[in-house]
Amino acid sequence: MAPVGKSYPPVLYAVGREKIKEYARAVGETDPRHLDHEAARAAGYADVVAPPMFAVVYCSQAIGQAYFDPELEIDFARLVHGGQEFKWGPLVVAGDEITTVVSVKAIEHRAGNGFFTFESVATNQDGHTVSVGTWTNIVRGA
């Protein structure tokens, strides 16, 4: 029986000022609310503020205990990224503290493909929810 609605235990992550100025180069952003804290200060946030797909970061650790789990025999030499998607909610900034909770939402096979989507809800310290993020990834058939 496929493990659909399986959860994995909730994984925190602490944001880092430096960790979101690295991301928001290597994304080419400009906005100066992403590279500077004076800025994003000015702007009145409390740090600087993360890029939207920022969550990639935030939750990586989270959606890897599901790629990784030998339950879902996920074979990953044939594995594709499939799609994102993600609704927001209040902006992510440094010294905030993301706990993210991932499950198996579908197992499909259709043509002799593995289509596995999972959702990701990530929550700050406050409890509000910052991202609820579904996962598709497809293993290509033999």
Contents of the next structure:
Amino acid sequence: MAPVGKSYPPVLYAVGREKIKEYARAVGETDPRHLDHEAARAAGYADVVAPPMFAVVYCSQAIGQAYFDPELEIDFARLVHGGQEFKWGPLVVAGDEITTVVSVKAIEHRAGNGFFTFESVATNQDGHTVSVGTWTNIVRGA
Amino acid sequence: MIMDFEPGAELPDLKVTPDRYLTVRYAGASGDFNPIHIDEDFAKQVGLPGRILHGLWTMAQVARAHTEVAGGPHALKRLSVGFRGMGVLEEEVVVSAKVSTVDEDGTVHVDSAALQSGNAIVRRGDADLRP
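Okay, that is the form predicted alone; can I get the form predicted together with its partner chain now?
Time for the whole complex; same chain goes first.
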């Protein structure tokens, strides 16, 4: 039976200033709050601010546990990222420590395709939920 | 917020052309080193036309289309997208977004899509912006 509800061990990610800047440049951010820690401080933040989609970086190792879980038998050659949702709470800034827990939310088989939905819940060092992600993946039928 | 959000209002299009090495930089920045994004030979071997964009990079462009007009990253409360087809390098990506409804508390709901040569590579974009 498919392990819906299964959750994986929490993964801690320490958010680095240069990592935020590297990510912000790669996605073309122009807002100095992502790129310049002095500008971020002048705007009232402790350090550079992570763009919202930086969630994929701090969730990466945690979500990888689900994708590579042998119990799920995901065939990577047929895997397609079908959809993605994030809900965001307080902004993440350099220096934060984010703990992410990933769980299996749903597994369905329809028309020969497998649908795997994972959830990530990421919490900062103050106990605030900074993001909840829903990761929808399709394993196309043979 | 920078612009007035009224139902039906279109956000300014965000246009960006991923250069030849974008997927290499994004792989390093994001940690997603799937070879379909960075190895031309591998991509072709698995039946793709060549290296393809990371869907989550394209989603980040959709996110940016919102945050840039809503005053910053804090404004984006939720974003949901569906991925469709594949994005390619060296071809302009255009993110179009339009306000659908505005709640009484000021939360703005925005529909969006990201297109390349008229094909939606991200569709069903659906965002909530904080008032």
